[in-house]
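Let's start with one chain on its own, the form predicted alone, as structure tokens.
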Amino acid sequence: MKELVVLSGKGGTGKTSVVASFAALAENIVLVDCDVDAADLHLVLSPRIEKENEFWSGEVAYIDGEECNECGLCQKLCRFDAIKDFKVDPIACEGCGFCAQICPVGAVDMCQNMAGHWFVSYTKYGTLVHARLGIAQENSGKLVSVVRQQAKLIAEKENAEHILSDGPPGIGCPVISSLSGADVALVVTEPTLSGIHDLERVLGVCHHFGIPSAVCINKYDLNEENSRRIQDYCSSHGIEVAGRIPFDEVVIKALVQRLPVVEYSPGCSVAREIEKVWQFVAR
């Protein structure tokens, strides 16, 4: 079994569109959406949810109205302004537990927090494990670990050849959780100054954790000078460029129809280049 994680240094580079096309091209795979803060792979793959699970993480304060003597101390000292009229706003509460420590009558309890849900779904391309983090919730790195673990268990059960992960953008905790133990990373970038800057950062993370990586330049023909800069950077650091995908509005049309571009228009230049990239990373 080989685990491929598709990353991007910044959002909007086309990472999810590439992953969706990989799903249509591959066989015997398990899919996992590790971008739990803003999951959108399901928008293209149209999954049917078969299993839903709660994700509990962190704590939130709760004030027992019968025990509270309304002294106002917790409301006065809460630095997050999460307590008003002797009630806790669960979205504003950071779960620090200070109010529970200073309450003179012990009316404040720290309760486990239900931070989101994770799902096991059926798609025509294979099983998809994905998640939805609650509003203003944290610990997304922990949730990424949960969905990856479930995807590995399913892949072992189904004897899958590949686990294909749609990773989060950036270089933060969710990215580290997505990379840990993976076999290879494909970084999708675009020929812009911000794209180049963030590409260098995410490749640095891959190098730090010893994950072999390759680069795919999406919409390369929008600025061919910057595309050459990306290729020169990769060449100087021993990183292979897996492919260069041209800009084409057919990608937008495919997304509107909720289809991977290789399925919507299999003969177009974008689809042909994505096929080459998949053959490169799947070898």
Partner chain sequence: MILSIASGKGGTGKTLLATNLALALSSKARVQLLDCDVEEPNDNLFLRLPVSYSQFVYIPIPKVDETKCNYCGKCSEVCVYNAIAVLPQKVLVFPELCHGCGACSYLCPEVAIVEEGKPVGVVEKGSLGNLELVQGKLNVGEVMAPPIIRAVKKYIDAKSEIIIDVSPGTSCPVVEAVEGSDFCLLVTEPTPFGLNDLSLAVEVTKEIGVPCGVVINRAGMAEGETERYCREHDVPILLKIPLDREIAVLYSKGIPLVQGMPQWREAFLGLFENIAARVGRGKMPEGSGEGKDRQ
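Alt. form predicted in complex with the partner chain, vs. the form predicted alone above:
Keep in mind that what follows is only the chain, not its partners or any molecules around it.
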């Protein structure tokens, strides 16, 4: 079994569109949406939720106003400025529990925090594990670990050939959580200066964690000079460019119909190139 994670650094380069098409092309896969902040893969794959689970993560401090003697020690020591006027701001609280440890009158309780939900769903392409982090919650990295773990268990049970994971943008906590221990990363980029800058950073993260990576240039013909720069950068770093997808409104049209491009318009130039990329990363 091989776990493939699709990343991008910069958001909006086409990760989810590429993953949705891979889902339609692959056989015997388990899908996982690791973008738990703003999950979108389910919008294209029309899942039927079969199992819904609560995600309990971390704790939040609560000050009992009756017991509190307003000594102010917790306010002084909290590094996250989460306590004002002897009340806890649950959004700012990072759940470290320092305040509860040092309160001289024991007025602080740590309460379990329900930080989101995760789902196991049926799709016609294979099982999808996805999640929804609660609004303004922390611990997205932990929730990513949970969905990946579940996907692995299911893939083992189903004897799946691939785990295909739609990653989050950026290079921080949830990205590292999506990437660590995966077999290969495909980075979808675009030929813009921002795309190139962010590509280099996310490839740096892959390198840092020792994950082999390949690159796919989306909308390559929007700026062919920049696309050549990306290819030069990749070849000088020993990274394969697995495909170059042209800029075409068919991608948005497929999306509006909530279909993978390879299903919406099989045989179009975008679909053919995505197939090529899939052949490359699946082998």
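Rigid core (definition): largest C-alpha set, two forms, superposition within 1.5 Å. Not measured: the values here are computed from a predicted model. Numbering follows the first chain given and starts at 1.
- Shown are candidates C111, V241, C96, A38; the hinge separating the rigid parts that shift between these two forms corresponds to C111.
- Relative to the larger rigid part, the smaller one turns by 28 degrees between these two forms, according to C-alpha superpositions.
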